[in-house]
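Okay, so here's just one chain, in structure tokens, the form predicted alone.
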Amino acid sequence: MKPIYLDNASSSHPKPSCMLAGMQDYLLHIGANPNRGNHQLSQRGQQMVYETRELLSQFLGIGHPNKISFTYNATYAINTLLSGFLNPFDHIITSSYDHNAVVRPLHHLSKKANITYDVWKCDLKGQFNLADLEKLLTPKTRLLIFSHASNVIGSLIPLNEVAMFARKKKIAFALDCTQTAGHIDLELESLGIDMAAGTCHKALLGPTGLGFLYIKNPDLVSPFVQGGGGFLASSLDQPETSPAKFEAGTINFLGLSALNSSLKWLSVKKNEIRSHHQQLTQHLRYELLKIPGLILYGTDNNGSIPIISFNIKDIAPSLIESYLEINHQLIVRSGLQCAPLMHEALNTLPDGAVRVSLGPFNRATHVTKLVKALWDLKSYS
């Protein structure tokens, strides 16, 4: 029996078939390294890369595609913006929603560069109070960096209010849109967001090994690494403009060709997919609430992406995950999901919770099977 995959917040699966076809097409008909030389194959590769920037910019709400640089993953992009923007003794504010991809670099910089940071904490339902954010400000606060959505409960930060707050206080604002890019049409430019980072292998339905970095003003951020890129080869200095400033070395052009195809597919299907996700998520929440002893985290009243986490009283989340896979071929994820601050806010440390994250190829029958399996587990326990 084929497993039913319900772990799309880790990496979406399956991908649309056109993704693999896009990669194969590049290998068969182009193959060359983009922007390395003036020959036609390299130039065709460069055109594909630029087209992919344009496609991605439409999902991110960015009018200048060249302000998007491609990286190896979201973590690399986040490290680039933190290391390249912050100065010793700066103060940063992050949030309960943030992943270790943000928190670990901040912790490292607190030891190595004397930066300090505080956490804007949410309540037990995953909701925030802007008054609590203002209390964390200090004269040295230079950056707010928040995940747009929790990868544990799927809820969203109040993005418009935070962006307005940052502009009013004249503090830079960086957004980690790893979980929301593809699920939600973002408006980074109109909101005045200064920096953003994300990945391409989740809701954007691309391959692994690809992330993106948006920097509104590239002059304010130093590159994380330096090297070749096909631009200004006579100079020993890294180019100072985006995207080349943050794209040292050969980029993942095969991955970009695959992403190009996925983004075209997603552009056509996105409204249908989002409606499908909303219906499945609401149906799953409704059915889970019927199970005695099941604790559902977060709320569905402030907008969300298709992620639900829960626990069942007196059953360890790791045991629930194992039971679902071994007995029913249902693939979910238990534990802390690399988000200990969120689990601290939910009082679910140290074991975490069971997370179900839906994708475009999940069906109502998958939800029905999951709910039935959980009822069966309850009857055994």
Ligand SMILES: Cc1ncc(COP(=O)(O)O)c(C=O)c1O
Second form
Amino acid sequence: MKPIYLDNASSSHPKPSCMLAGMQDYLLHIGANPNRGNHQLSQRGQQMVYETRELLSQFLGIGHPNKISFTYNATYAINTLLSGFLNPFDHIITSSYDHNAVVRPLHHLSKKANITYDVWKCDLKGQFNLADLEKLLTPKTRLLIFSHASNVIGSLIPLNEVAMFARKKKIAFALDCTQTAGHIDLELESLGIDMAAGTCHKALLGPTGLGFLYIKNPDLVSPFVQGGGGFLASSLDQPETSPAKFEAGTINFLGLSALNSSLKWLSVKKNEIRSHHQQLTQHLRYELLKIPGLILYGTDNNGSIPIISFNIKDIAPSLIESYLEINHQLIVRSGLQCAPLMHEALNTLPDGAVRVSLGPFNRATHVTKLVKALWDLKSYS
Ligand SMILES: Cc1ncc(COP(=O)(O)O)c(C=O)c1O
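Having looked at the form predicted alone, could you now put up the form predicted in complex with this ligand?
Full assembly next; the chain just shown is listed first.
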């Protein structure tokens, strides 16, 4: 029996089948290294890369595709913006929603580079209060870095209010949109967001090994890595403009060709997929709430992304994960999901919770199977 994959917030699976054609196109018809040389294969590669930047910029709400640099993943993009923007003694604010991809680099910089940081905490339901954010400001606060969505409960931060707050206080705002890019049409430019980082293998339905970094003003961020890129080879300095500034060395061109195909597919299908996700998520929430002893985290707020986390009284989340896989071929993810601050807010440390995250290829029958399996588990326990 084929497993039913319900762990799309880790990495979406399956991908649209056209992604294979994108990879094949690169391998058979491009092959060469874009930006290296003026020959026809390199130029074809450059066109493909530019087109992919354009496609991605439409999902992110960016009018200048060259302000997007491709990285290996979101973690790399976040490390680049933190280490390239911060100075010793800066104060940073992050939030309960933030992933270890943000919190670990901040912790590291606090030990090595004398920065300090505070956490804007949400309540037990995952909701934030802007007055609490204001209380964390210090004269040294130079950056707010927040995940757009919780990767544990799927709820969103109040993005418009936070962006306005940052502008009013003249503090830079970086958004980690790893979980929302692809699920939600972002408006990074019109919201005046200074920097953003994300990954391409989740709701953007691309391959692993690709992330992105958006920097409104590249002069404010130094690159993490220096090296070649095909531009201005006579200079020993790294180029100062993006994307080249943040794309030292050969990047994942094979992956970009795959992403190109996925983004074209997603651009056509996105409305259908989003309402499908919403229906499945609401249905799953409704059914889970009927199971005695099941604790559902977060709220049912509209606009959230298709992630649900729960626990069942007196059963460890890791046991639920194993039971679902071994007995029913249902693949979910238990534990902390690299988000210990969120589990602290939900009072679910140290074991975390069971997370179900849906994707475009999940069907109502998958939800029905999961709910039935959980009722069966209740009847044994
Ligand atoms: C909110 C958030 N930020 C960052 C990351 C890190 O993404 P990547 O592993 O692609 O770098 C994740 C991954 O789950 C995430 O959920």
